[in-house]
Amino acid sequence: MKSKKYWVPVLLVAFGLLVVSCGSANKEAATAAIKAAEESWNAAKGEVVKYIPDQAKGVEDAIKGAKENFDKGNFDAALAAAKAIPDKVKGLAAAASAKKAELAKSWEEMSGGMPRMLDAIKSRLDILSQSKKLPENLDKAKLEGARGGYEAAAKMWDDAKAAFSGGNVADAMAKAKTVKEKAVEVMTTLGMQVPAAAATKG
């Protein structure tokens, strides 16, 4: 009999020794998931807040999801969480590359037909600034108007040029269709004929 008593407490100690050892890695399995989900993440942020910004959220949520579990002892659920952010990170860095490459692309047509838009509205307020008289439908107020409007977007087309030049694709294109619409506004105001390319939205 006291050799049965003495081995109930061995055998409780044991196995509250292994329980003790399971939690201990699955705490630091957890560890090193969130670890590389954050690692992940960090390295393909960037990109993704500035091309594909909508879906960011998701992957901030889901690493916050599992330190909150981790914080609560949930090793399990918050490993589980961690070990799938890594996958969802390297889709989403390869959807902003494709935004990015779409975005190049539109800005390569745009630059293309934009200085001629511009350099045509110029000339005509030149024409229009020296005639003795206006067309109809245009007074001088409304002159003064389009000029104004052709001087910001050729300063905010300026703007473009520069946030391209320094990498951001996506604000290049967020100025170049202002400088377009307003463009357009202009060429409508002075009668000019609106290239076909540049009266279709988008």
Given for the second form:
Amino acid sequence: MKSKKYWVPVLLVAFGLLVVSCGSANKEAATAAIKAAEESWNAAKGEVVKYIPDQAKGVEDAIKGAKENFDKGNFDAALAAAKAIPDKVKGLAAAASAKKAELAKSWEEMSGGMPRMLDAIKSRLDILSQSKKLPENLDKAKLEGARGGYEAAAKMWDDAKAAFSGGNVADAMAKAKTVKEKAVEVMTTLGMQVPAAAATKG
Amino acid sequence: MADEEKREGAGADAWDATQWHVVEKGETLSKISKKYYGDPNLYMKIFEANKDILKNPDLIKIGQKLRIP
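Can I get the form predicted in complex with the partner chain as well, since the one above is the form predicted alone?
Every component of the complex follows; first up is the chain already shown.
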């Protein structure tokens, strides 16, 4: 009977060591998982933010949540949250890559058509500037407005080409869309027919 | 005005920005020039743009598709 009394504190100490040991193991695992999550995110972040920016916040929030749990000592929760992040990042990286390819395809199409629209506008503006009398539905103020619109569009088209050459497809496409809208506006003002692709595509 | 401009091969090249006019009865290059440019004296611009199908600025045919630069 007496010997049993000695076992109680021994068992308590052993249990305590076991708990501390498990906690330490979970802490290490959570630390490693958070590090892996951050590394995967840092590798993909640039493209994700560039091509699907609205989806980047979810990953950043998940990393932040895992760290908060870690700081509170909730290592299991931190580990679970952090372990899920690399797969999510992998999915987003694939989505960003697909979006980049889609934009590059749109750019290819637009870069073939936009110069022709701008050339057609310039040709019409050059001839109208030689005209002694303007056609119906066009007055001097409208003509000057159209000329200003054309010049702005041509300048922005150069900027779009520079952005594309610099590898920024998203910025190039954003600028190209503005150029297209401006070109459509000018063509309409001048009574010109707008190419079907420019009139219908977003 | 724009509804009278026809595009060649619609659908074949959706980005084609060429401006077209189909000649109607009684039209001359001067009348077409007046219509698009407001000035009949600029008819030579249209003639120059259509030299592949026009030999004489005074001879255009009904139904001919002319480029309007």
